[in-house]
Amino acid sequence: MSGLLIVGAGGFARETAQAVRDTGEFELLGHLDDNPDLHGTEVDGVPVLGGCDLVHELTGARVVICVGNPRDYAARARLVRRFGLPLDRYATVIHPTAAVSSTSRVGPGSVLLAHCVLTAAVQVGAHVAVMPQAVLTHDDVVEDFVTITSGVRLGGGVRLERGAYVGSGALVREGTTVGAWSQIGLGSTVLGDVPPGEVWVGSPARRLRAAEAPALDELATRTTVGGPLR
């Protein structure tokens, strides 16, 4: 059993900590967070050891980055770039109740929470967050840094490009593409392709506006994670 550091101490990080406990695959060492007020405290019984750059001192530990929210869903990409860690430092956390088919693949640094489903030949990249009860069906492709929140349903052959964010309960029609760093509002129904760097909401979903600056910045900055899916 290897030690695991969770970068972040907010909601997603806390949910991941519970998943880690349920898997029993890693020894949970603690959270890392750049908020100094949290250092030396505990979050749900898990210690906050210090700032995020401790990943460079605790070299024997695996790492998973669990930050980001609807206002700044590019945070994981920025931290990957900042850390510059080799791929083998990143853990993949899959809750024991997640159903991942033998033909599906999940990349390093990704987290699949409780009761999500990957049905057949689903490709999930690196540093992807898949929240509870999301369903990814046959031949879906989910690129690096995507966030899929709870209750999302993807039809077959959907592609979520790099860094896309899909809000809770959204439905994405089969064969459609959501462009890089675009955001789909909660409860939306996506019936056609969404261009990169836009926010779409409603049923059927329509363009609301351009994405926020952090996401647009990532369109011009490619964070390299490299390596094969595993």
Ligand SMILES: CC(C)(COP(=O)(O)OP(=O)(O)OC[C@H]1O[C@@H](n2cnc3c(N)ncnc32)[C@H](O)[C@@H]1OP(=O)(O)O)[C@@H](O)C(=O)NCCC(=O)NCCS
Contents of the next structure:
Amino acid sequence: MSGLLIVGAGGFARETAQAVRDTGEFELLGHLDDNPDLHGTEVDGVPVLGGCDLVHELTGARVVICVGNPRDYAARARLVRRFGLPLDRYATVIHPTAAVSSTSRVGPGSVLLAHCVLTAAVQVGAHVAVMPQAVLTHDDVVEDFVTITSGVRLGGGVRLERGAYVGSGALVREGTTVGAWSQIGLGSTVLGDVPPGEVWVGSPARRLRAAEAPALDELATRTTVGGPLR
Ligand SMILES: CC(C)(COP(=O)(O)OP(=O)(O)OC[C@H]1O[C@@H](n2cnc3c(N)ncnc32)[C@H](O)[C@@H]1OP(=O)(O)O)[C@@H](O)C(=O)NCCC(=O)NCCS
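Complement to the form predicted alone: the form predicted in complex with the named molecule:
So here's everything in the complex, that chain up top.
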């Protein structure tokens, strides 16, 4: 059983820690967080071992990055760039109640929380966060660093480009694309393509404003997913 470090000690990191316990797949070593006030404390009974750069000292441990929130959803991408770790250092955490079809793929560093569903030939890239009860249906492509929050429903053949954020309970019509680093508000209904770098809200969803998150051109390297499944 390999040791696992969870980067971050906030809400998503704590949820991931619970999922890790439920999988029984890893020895959970603890959280890493750059807030020095947390060092030496415990969150939900899990120790905060020290700052994030401990990933470079604890070289035998696998890593999953669990930071970010609706106002800063590029945080995982920034840490991945800062660490520069090889992809095989990153673990994939899939809660045992997640229904992942045998024809679907999930990349390194990604986390699937309880009761999410990947129906058929779904491709999920690296460092993707999928919150409870999200439903991803046939042929969806979810690029690296995407965040899919609880209760999202994606129709078939949807593409979420790199770093996109889909708010709780949003619905995305089949065959549509949400552009890189764009954000969909909670409860919204996306009926057509959303360009990169914009915030869309409502039902039907309309443009609200430009996305704040990225100055992310420098993070716009190729995604790890998108080709035909082999
Ligand atoms: C889309 C979002 C990022 C916009 O945040 P914001 O820029 O701070 O927007 P504001 O709250 O200032 O609202 C601006 C306008 O958009 C509207 N609006 C905001 N979010 C909306 C939504 N999800 N659906 C419909 N309208 C929305 C507001 O009513 C307001 O309209 P008004 O100007 O006519 O009064 C945010 O509302 C959101 O949905 N975040 C996702 C939260 C989430 O899913 N969390 C779950 C995981 S923690």
